[in-house]
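Here we start with a single chain on its own, the form predicted alone, put down as C-alpha cells.
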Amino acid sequence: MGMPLGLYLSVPFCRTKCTYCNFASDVFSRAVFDRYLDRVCADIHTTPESAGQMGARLERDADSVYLGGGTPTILDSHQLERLFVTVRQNFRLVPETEITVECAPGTLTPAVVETLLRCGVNRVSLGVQSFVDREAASVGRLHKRETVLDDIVRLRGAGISNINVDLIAGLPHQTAESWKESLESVIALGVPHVSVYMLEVDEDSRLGRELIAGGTKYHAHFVPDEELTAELYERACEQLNCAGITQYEISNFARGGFESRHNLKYWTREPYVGFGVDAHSMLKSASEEFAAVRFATADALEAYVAGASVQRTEVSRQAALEETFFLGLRLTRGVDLEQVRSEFGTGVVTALGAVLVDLASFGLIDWEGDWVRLTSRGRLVSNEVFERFLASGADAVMR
C-alpha cells in the first residue's frame, strides 16, 4: 500500500472579505453555493479518471481531510454533510484520520457544531488573527475577543479539543504591547496549536495594494513597519516555545502530538488532492521519467463552476530536489541529507556543499551531520535562503 493521501476541499465563501486576504475567496450569493458543490462533488467522484488523465498514480486511502476557504461553516448543515458523504463514498478514511474545518469566530452555532460532530470533524482551525478588538475590526473581522472565548468553550464542550488559532503579526494599529496581549491570550486558552503569520504585502489584497501605493485606506497608515513586524514574529516564537507550544514549522507551533498532519504533507512532499476553486494537488507520476505531477484548478469561481481546464505541471527530479529543500527547510527539524542522498544520489549533496557552507557562515542555517535547518535569523529571510538553494541546485541532479 502506498502513502495515504491528504484531501483538501476549498470552500471560497465568506461573510465579508478581510482587507489583508489574498486567497481566492469572497462574498457570494447563496444562490451559487449548490452549483459550486455540484461541481466539487462531481470532481470527487471522477478523481480516478482525472488522475489517470494527468498521468498520476492515485491511492484511495486518506488520513487527513481539510475544509478550508473561505469560511466552510457558512454552508448549511445539509451542504456540509454532502461534502463529507461524497468524500467517504470515494476514499477510504483510515482510523484516526485528522479531519479539520476552518471556522470564522462567530459562525459556530449549536447547529453547526452538531453537524461537524456528525461528519466526524475532530479538529477546528479558528481564524482569530488578533485578540484585540480594534485590530480585528480594522481588517474587516466581524468577531470580538469574547466571541472567540465562547467558541472555544462550545467546541470543548462538544468534545473537540484539537483547536488551532491563527494570529497575524503586522495588522493595523498593532503594537508590541497589543501583540503581547494576543500572545498571552492564546497561551492562557491552552489550545494545542497556534499559527503565526506575518502580514503579506502584495497586489493580491486590498490592504496590500494600499500599502504599496502609500495610501491611507483600510487603516494602511497604521500598519507596523517591517522591522517591528519581524520583532513581533520573533517574540511569538520565543513566548510560544517557552509556553510549551513548540515551533515545528516557520508559521506553526504545537504541543507534542498536535502538529497538523495535513499541512505536514505539503512540507514533506506527501501526496494530496485538492477539490474546488484554486485547489492544488500533487501525486506520484505514473511515468518513471518524472518524480510527481502537480495540477491546479481555476482560481475564479465562475470559471471553475463552468468547467475550466485544470493546469498540469510535471515535476522533474531536479524540481523535486528543489522542493525538498525549500519545503523541508520550513520545518524546524530541517532536511535530512541522508534521505536526499537516498532519493537523488550522493552527488547531489556533494554539489550543494558550497552553498551549505556559505549559508552556514552567514548564520542562516545550522548544518549538523546529515541535518540542515534554518536558524532563527534564517527564518526571517527564508525566501532568500530558498532562492540560494534553487540557484545552486539548478543542475545538481544532472551531475
The other form holds:
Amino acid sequence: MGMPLGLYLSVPFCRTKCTYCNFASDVFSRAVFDRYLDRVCADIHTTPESAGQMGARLERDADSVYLGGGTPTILDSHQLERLFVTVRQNFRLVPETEITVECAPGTLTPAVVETLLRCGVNRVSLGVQSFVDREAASVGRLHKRETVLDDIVRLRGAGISNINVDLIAGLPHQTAESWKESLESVIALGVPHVSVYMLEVDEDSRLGRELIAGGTKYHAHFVPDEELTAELYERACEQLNCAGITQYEISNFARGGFESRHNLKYWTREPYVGFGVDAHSMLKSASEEFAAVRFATADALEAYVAGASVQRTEVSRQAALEETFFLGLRLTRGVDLEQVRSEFGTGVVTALGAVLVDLASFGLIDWEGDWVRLTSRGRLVSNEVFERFLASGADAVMR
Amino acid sequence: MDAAYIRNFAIIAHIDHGKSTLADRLLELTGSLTAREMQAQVLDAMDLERERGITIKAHAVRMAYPAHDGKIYQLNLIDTPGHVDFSYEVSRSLASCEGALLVVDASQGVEAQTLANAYLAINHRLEIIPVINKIDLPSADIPRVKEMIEGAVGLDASDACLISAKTGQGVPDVLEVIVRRIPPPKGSPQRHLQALIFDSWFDPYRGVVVLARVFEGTLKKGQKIRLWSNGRVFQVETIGVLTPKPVEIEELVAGEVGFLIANIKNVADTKIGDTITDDERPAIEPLPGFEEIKPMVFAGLYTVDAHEHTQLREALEKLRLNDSSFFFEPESSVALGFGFRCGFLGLLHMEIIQERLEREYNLELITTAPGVRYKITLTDGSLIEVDNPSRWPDQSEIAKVEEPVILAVILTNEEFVGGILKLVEEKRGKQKSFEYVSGSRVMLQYELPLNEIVLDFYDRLKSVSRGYASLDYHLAGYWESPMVKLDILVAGDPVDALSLIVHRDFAYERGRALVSKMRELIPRQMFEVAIQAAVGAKIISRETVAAIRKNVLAKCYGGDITRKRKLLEKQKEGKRRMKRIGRVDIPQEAFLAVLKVGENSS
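Beyond the form predicted alone, can we have the form predicted together with its partner chain?
After this comes the whole thing, all chains and molecules, with the earlier chain placed first.
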C-alpha cells in the first residue's frame, strides 16, 4: 500500500486580480464557472485512466484536499458541494483528512462558512498579506484589517480554528514599523499557522514587470529594496519563532502539530494530483525506468476547458535525487542523508561530499551527523544552495 | 602589348569619398562589365568590405579603352586598401603604378587618409590626378576643395577632373586624362625577370593566387620562377588577368599587371613586396622596398565556450591561409583558459579578424585588451620584447622600457581643435606641427605612443570632434617610457586577462576606473568580493561587491516543481557562462570592460 494522496483543486477565479499575482487566476464571468467545473469533475472521474497514460501509480486513498486559487469562495454553495462530492466519489478520504480552502478575507459570509462545514472543510487559509490597510489596498486587496478579524471570529465560531494567515514581505509602502504591526497582529490573533512570502519580482505579474521596468505604476516605486525585504523576512522568522509559531519551511510557520500536511507533500516528494487549470501532479512511476512522473494541465483557462493535453515530465533517478535536496532542504529539519543513501545508494552521498563541504564552509548549511539543513543565511539565498545540487552533464553523480 | 599603350594606376580616397563607385563606373564605360552585371561596387567582393565600405584586399583589373587618339589602351586599375593598418600593402600597390587618381569628396574635402596615401604616392613619384567627386551634391564647394588639395597635399588642382561617379558626369574625361597624363611603364620584355608581388590569396581549388606587376622581362606559362626572399622555386601553371572576370593568357610582359598560379600551397611563401624572378636567368637584385610585415597590435583571443577551443584553432589556421600578416600562437590564461595570442597590423585588422571568426566560423569570442610590443632592457643588460602583460618582468629586473610611437596626422575644423588638443595631450602626445591648410581647416601632427591609440583613441577622437576629424598614422620609432604592469585582483587573486601595461602616471587613474567598472559588472556572490588594482605589490585602488542578500523562491503554487527547477537551471546556466576565478564568477562583459576603461577618465 502506497502513501495516501494529496488532492489539489484549482479555482482560478477572482473578483479582482492582485498586482503581485503571477498565477493563472483572473477575473472571469460567472458564466464560465459551470463549464469549468464540468471539465474539472470530468477529469476527477477519469483520474485512474489518466494516471495509467502517464505511466504512474495511483492510490485511491487521500489524506489532504486543498482548494486553492484564485478565490475558491467565489463559487456558490452548489458549485462547491459539487466539487467535494465528485472528489469523495472517486477517492477515499481517510479519517482526519486535512481539507483546506483558500479564502479572500471578506468573502466568508455565514452562508459560505456553512457550506464549507457541510463539505467537510477543516482548515482555512486567509490571503491577508498585510494588516496595514494602505499596503493591502495598494496591491489590489479588497479587505481591511477589521474584515480579517471578523472573518476569524466567524470561522472559530463555526468550529474552524485551524487557520493560516498569508503575509507578504516587500509590499509597496511597507516599512519596518508597519511590518511589526502585521506581525504583532497575526501573533495576537493566535492562529496556529502563518505563511510569510517575499514579494517575487518577475515578468509574470504586473507589479513585477513594472518593477523591472523601473516605473511607478502599481506603487512600484514604493516597494522596499532587497535589503529591507530581507530584513523584514528575518524579523518575521525571529518574532514568529519567539511566539511559538515555529518555522518548519522557508515560508511556513506553525504551532506544533499544525504544519500543513498538504504543503509538506510538495517538499517531501509524496504523491499528489492536481485538478483544474495550471494544476500540477506528481505520482510515483509504475515502471522501473524512472522514479516518478510530473504532469501539468494547461495554464490558460480557455485551453484547459477546451481539453488541451497535459505536459508530462519524467523524473529520472538523478532528477529525483536533486529534488530530494532542493525541495527537502526547504524544510527546517533538513535532509536525512541516511535516507538518501537508502533510496539512492551510498555512493551518491559520497559524491556530493565536496558540494556539502563547500556550502558548509560558506555558512549556508549546517551538517551534523546525517542531517543537512539550511542556516538562516542559507534560507535567504537558498536558490544559490539548491543550484549546487543540480547536475549539469559531467557533474551527474548517478545515472 | 607595346608598353606605350599601357597605363597602370591606383585610386586614392578617404572612406566614402567614392573610390569604389568611380572604379565601377570606369569598368562600365570600358565595357568590362555590362550594366546588368554591375553589382554595386564590384571590386569590394567580400561581404565585410561592402558593409563597411572599405577595401581590405587589393585587386587589379585590366580594361581596354579606345582613346580619342584612335588607339586602344590597356588600363590596369590597381585597387588598394585604404586603411592605415594596411599602409605597407598600399605602398606596394602604389609601387606597381605610374599614376594615381586622388579622389576627394566635393563637400567633405581632404581627409587624413587621403593625405597619408597621397603622400605615399608622391614618395613613389606617381603622377597624381586630382579628381573632385560628388559635384552634384548641393553642399559641394569646389573652390574650397581645390584650395585644400593645393594647401594640404601641395598639388596643382587647377585642372582637377570634376565628376559625379554616381551619375557618371565627367567620368569619360577621367579616362582621357589617365591616358594623357600618366606615363607609360618603362622596362623591357627581354631583360631578366623582375615582378613585384602586391597581393596574394589562397583559393581552395587552385592554391595561392598571386597578383604581380612585371617591371622587367616576361612572365610565361610553364616558366620556373624563384621568389627572392625565400629562394623557393615554383613552376607557373596559369597566367591571367582580371577583367574583372579571370581570363587566362600566355604571358605578362614588362609593364603589365596580372595574376599567376604556380601550385603554391602556402600564402606565407608569397610575401607582399617580394620579387619574382626567373629561376634559370635570375635578376641581379630584387625590386626595392621589400619588408617583412610585423604585427603592431596584440591581443588574446579566447572562446566563451572552452569546448570551442579546437574550432578556434582551426578557424585561425584557415584565416591565416589567406592572411599571412596576422600571427597567432597558443597562450593560456588562468582566467580564460586556453586561447591564442594574436598579432595584427592594427585595430581595424584586429576587428576584421574577430568579426570573420564570429561570423564565418560562428565562434563566440572574448578578446583581451589590445596592447603593443615593448622593448625592455633588463638590469643584466639583455634586451627582450614583450607584447603580453603576463610575460612582463618583475619591475625590479627592468632597466629601461621603450614603447612604439606613431606619427599621427589629424585633419579637422578649427572649432574642434581645443578638444582634440586636450585629448592628444592626455594621451601623452608631442606636437610636431599645427597648421591651417585652408580657411578653418587645421592639420595637426602629433607623435603619440601606440599604446594610447589602441585602447579607445578612435572613439574618443570621434566624440570630441563630433565625427569631424580624420586620423592617419604610421610608426615613427620608440620612446623610453616608465611603463608598469597594472593588475586587477578579484578576491585577492590576480586576473591575468585583465592586466594592462600603462604609463606609471596613469596607473592610479586607470586602476580606479577599471575597479569601479568591475564592481558594476561582477554580480553579487555568496560572499563579499574585494576588487583591487595593484602595481607590483602595491594596492592602488579597492572596491567591494557586497554579498548576495536574498535569492529565494517562496511560493509554491499548487506544487509546481517544474517551474522551480527551470529557474534553478537558468540560474546555473547563467553561471556556467561566466568565468570562475578562485571562488568568484565573472561575467564575460567584465573582460570587455578593460577595453573601455579610458572612457571613465574623461
